[in-house]
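In structure tokens, one chain follows: the form predicted alone.
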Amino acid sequence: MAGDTRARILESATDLFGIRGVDAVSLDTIAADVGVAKQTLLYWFESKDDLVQAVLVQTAGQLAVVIEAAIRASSDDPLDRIEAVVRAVFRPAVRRPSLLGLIGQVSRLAPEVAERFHDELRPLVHRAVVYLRVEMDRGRVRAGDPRLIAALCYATVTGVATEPEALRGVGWLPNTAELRRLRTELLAFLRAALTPAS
């Protein structure tokens, strides 16, 4: 029971720090969307600052899971790999469009407090740079300089899926079937971006 007020409160932080902003939420309002006081609610998690890292620890931990199980569920081809990679990131943020919110803040944290998430995530751009370079190197991945190709498919999902405000400038709106859509454009960006030359 213990551990289903940390999981539940870990819940709400998620999807109001997605939605509303890491600034805009205070550790009250989340006490309050749990329906416990906040003593509770600090004595799990000792400040703001350990909320947000936990929270941004978990939603690394899951996205590296969604990322291996697309992986290993893959075919051999690298661009239909990162494509699975893609679908699997999206296909959360689809059921629950808080968590790109969340990945857009990140950015936008104390640096000390981004560094946590990054920490989390650096096996998985290692593991990426490294895949880059052999496919690269076989001819099956348009050649580049694979850190930077990494980064590039990194900034563009994430960039286009945690900027509304520009994307609502183009029309585009928030809702599930837009969403699809638009990883639909962006997965066929990447594959001529990465298709080798003939």
Second form
2 protein chains.
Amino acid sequence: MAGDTRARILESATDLFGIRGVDAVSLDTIAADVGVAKQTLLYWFESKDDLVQAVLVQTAGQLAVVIEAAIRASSDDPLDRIEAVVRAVFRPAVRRPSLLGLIGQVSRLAPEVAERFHDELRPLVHRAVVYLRVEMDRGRVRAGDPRLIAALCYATVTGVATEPEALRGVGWLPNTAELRRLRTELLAFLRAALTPAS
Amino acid sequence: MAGDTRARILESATDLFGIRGVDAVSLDTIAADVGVAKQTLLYWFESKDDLVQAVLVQTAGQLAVVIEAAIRASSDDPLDRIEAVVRAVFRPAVRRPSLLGLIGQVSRLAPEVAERFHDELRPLVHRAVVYLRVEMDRGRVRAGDPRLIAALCYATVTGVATEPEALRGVGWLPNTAELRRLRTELLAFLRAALTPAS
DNA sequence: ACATCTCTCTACCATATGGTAGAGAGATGT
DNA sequence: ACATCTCTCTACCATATGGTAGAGAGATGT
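Please show me the structure of the same protein in the form predicted together with the DNA, now that we have looked at it in the form predicted alone.
Starting with the chain above, the whole complex follows.
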């Protein structure tokens, strides 16, 4: 209880920002959710932008940890490894839509905030690109521009993970069982797209 | 000039909402952009929500027209036809990011507004699903749940098309030539994912 | 005992924003 | 000539919101 106020603010803000949108959530709303006064938020974070940035940096950090763990635990085969990473990213994203829901908003946030987030993501992306290039050279992943292939995988996974509501809206995803089937289909889809041409 | 005020408002609002975000753009901003007083906006649209809804409905309508045209002009082969549709959707999305930029915001808008947009999109989705099912039965598209495959294609294309800024942020897309290469890679990616297993 | 640091509170404010009230200019129908 | 309709304007307001001012309670170091 004592000393964890900052962490509780971050957690609450992550969920609220991710689900309702950064602009739609006021400091008062977050404060009420955490159970403190608004000024307490402004003691811990200089401004709302500062809070948004902290949320994004933390989220990126958690994503990185999850991905690292998935990579270490996976087999050497690149398609299996990619599947493991996608599963790892998809799991928290489905349980807690806010995590990836934030990502869809980044490009519309204050430039410095967005930049700070991208700083955090860049090393991850760089590693993925290098990895893809190596495996393409080995012929274990379908040839192509590794940067663009990485971008496509990223777009597909975040597209699916960040917009469950949008997909629900047009009648695609009535429940979580359906969501699991979507994940399965996504993995087959990516595998087919990445398997080297015989 | 006379009588086109409503259309000019819609066009300006589409761009501003799509690029900066619905919440970040005030009625005053739009009015200044169009060159009229704010009240003029409120003469043509009951409220900001009403304007947002009109923008979304128009956007969905334009997408539908573009897609219909692409389908009619394409060959009978399903992979070619899908490629034609993706090209058709991608083109205006790249030239005018606002068009698809809006889509990423739908799930966070007022429920009635989002619902109205989904109403517009549903028939398109339904057609796509029916089409995929038929071609899967014929063995001309890789087997799978047609609804989920449609969802994946949708997620991939919108993911790529709506987040050029995000992709740019992590160092992927410095210019339009790169964007064209991304489109080419996207088409190969989708083709590989949808080609029936031999 | 005192000073300092950590943390949270109440009270308040300036500004932005969606929306209202109501007038009026010009075109069109009868 | 008059009424009505279309369209746009100025002036104004209520509210939400990010942020400031400044106090004070409790813990910790010397």
